[in-house]
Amino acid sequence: MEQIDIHTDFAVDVLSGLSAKQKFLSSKYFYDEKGSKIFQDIMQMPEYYLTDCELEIFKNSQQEILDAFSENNASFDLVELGAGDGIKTKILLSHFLSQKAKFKYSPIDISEDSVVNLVAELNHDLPELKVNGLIGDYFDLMKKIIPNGYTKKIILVLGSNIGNYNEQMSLEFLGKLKDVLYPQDMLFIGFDMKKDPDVILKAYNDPHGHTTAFNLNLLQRINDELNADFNLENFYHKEEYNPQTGTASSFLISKIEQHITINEFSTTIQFTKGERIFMEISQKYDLDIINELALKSGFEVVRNFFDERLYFTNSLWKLKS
């Protein structure tokens, strides 16, 4: 199992974000051990429809997905970016094995605990599966594994991970993927579709407090790893959704005027009362946006797989010829 040290990147990104005119923190750092556990609680909420929708797609379309991944039972490698606990992916892995598909699975995640636990579970539950867990930055690791041989690669970006990027960041992310892929490789990517704003807000501004805890935990991580003195009680979480743009935005807001010391840098960060830290976006899509995003980034859509309510799609892309 390979790992890349991310402490330095975390420190640099935190200082950069909190020193900006509009303060922000990168959502990729949500997933330390505690953050990953809180996110599992979020996914279990009845209001968080995304997990159930993708599970439904995988259960109902698992053979069609396998057929799309592997023509004539050809070998392929599954590389999952942001694998988490793999609860949805396990449905596909189990079915692929039952159909004697010839494949390997490489889950990549920034959370060491997520990868270690997932690999252990897969070794126990699916001992015949060839699995190689990877810990660290997606692209640093993909540069190592993509060129290995000429086996077709299927890159999985499940959940609504792509939705954490604005359009420009999405194009940059997808462009980086395109640059490391070979002509036969494919991308299988999840998109949360536009829908009733009330449904979306309940998923991200939940009454159980899990989303608030998830966001505040990143401040606690800064305290623990960078020796800062955030008082979590002095911040609250707020979610906003714009149905025209399809953008749900998450903020932590300072309840008071305060000064935060980050001893890792011997730096003090000032907050005014009501000042926001931008935490993440959760972009929602329609088919026109998905097609445009694919074309702009050098891909073309092969097929979209939907749940019954059309809340979510897993879109299969190939490199544009």
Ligand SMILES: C[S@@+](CC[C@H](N)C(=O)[O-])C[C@H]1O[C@@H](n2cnc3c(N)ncnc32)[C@H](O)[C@@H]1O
Given for the second form:
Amino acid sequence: MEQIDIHTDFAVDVLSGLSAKQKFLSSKYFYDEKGSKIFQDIMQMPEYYLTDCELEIFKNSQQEILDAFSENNASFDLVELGAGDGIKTKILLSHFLSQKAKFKYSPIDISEDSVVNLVAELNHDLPELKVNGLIGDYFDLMKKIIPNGYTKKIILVLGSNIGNYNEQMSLEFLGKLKDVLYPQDMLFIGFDMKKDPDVILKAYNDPHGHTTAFNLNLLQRINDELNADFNLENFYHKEEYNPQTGTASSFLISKIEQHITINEFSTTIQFTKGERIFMEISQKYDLDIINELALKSGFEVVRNFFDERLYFTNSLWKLKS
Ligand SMILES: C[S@@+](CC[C@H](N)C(=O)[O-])C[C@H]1O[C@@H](n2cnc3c(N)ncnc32)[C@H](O)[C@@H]1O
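Mind pulling up the form predicted in complex with the named molecule next to the form predicted alone we just looked at?
So here's everything in the complex, that chain up top.
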């Protein structure tokens, strides 16, 4: 298993986010050991429909997905960006193995625990699978993960990963991928579709307290790793959804006027009462937006796989010819 240094990036990003006029933190830092576990709790909430939808798509379309990935049983490399616990991917992996598909699987995640646990589980549950886990930021690892054009690569970006990026960041992400892909390679991306705003808000509006815990855990991580003194009780979580733009936004809000010391930088951060830290977006899409995103970033949509309710799609893309 390979690993790159991520502590320095964390410190620099936290300082620049909390020093900005509109304070923000990067969602890629949610996933330390505790954050990854809380995210598993979120995925299991009945209100968090995204997991069930993607599971349904994989279960119902696993053979069609394999046929689309590999014509005539040709070899391919599956590279998953932000694999998390890989629970949904396992459905595909185990079906592909049962069909004697010739492939390797490389899960990549910035969360060390996610990669270590996933690789250990796969070694146990699917011993015949060839798996190579990579720990680090996939933006840094792009070139490394796709080193040659000899074997077809299928890049998986599942769940709500791409939805955590606004349009500009998505284009940057897809543009970097485009630069390292070869004409036969493909992308397989999960997109959460626009739907009844109540359904969307219920997925993030925390009936079980998991989403609040997930967001506050990043403040705890800053306390632990950068020697800061956030009092978690002085913040609460709020979700907003704009049906026009399809953007769900997540915030932590300061309950009081307060200042926080981050000893790693000998810095004090001031909060007014009601001031927000912008935590992440979860973008929702429609087919026009997906097609446009593909075209703008140099790809074209080959096919979309849907669940029955049309809540979610896994969209298969190839480079624009
Ligand atoms: C929303 S979770 C989804 C996990 C999984 N794809 C799923 O569908 O269940 C996002 C995952 O992407 C990882 N991640 C986010 N940004 C990343 C980055 N820049 N580089 C590597 N991993 C990243 C996180 O650590 C986390 O495990």
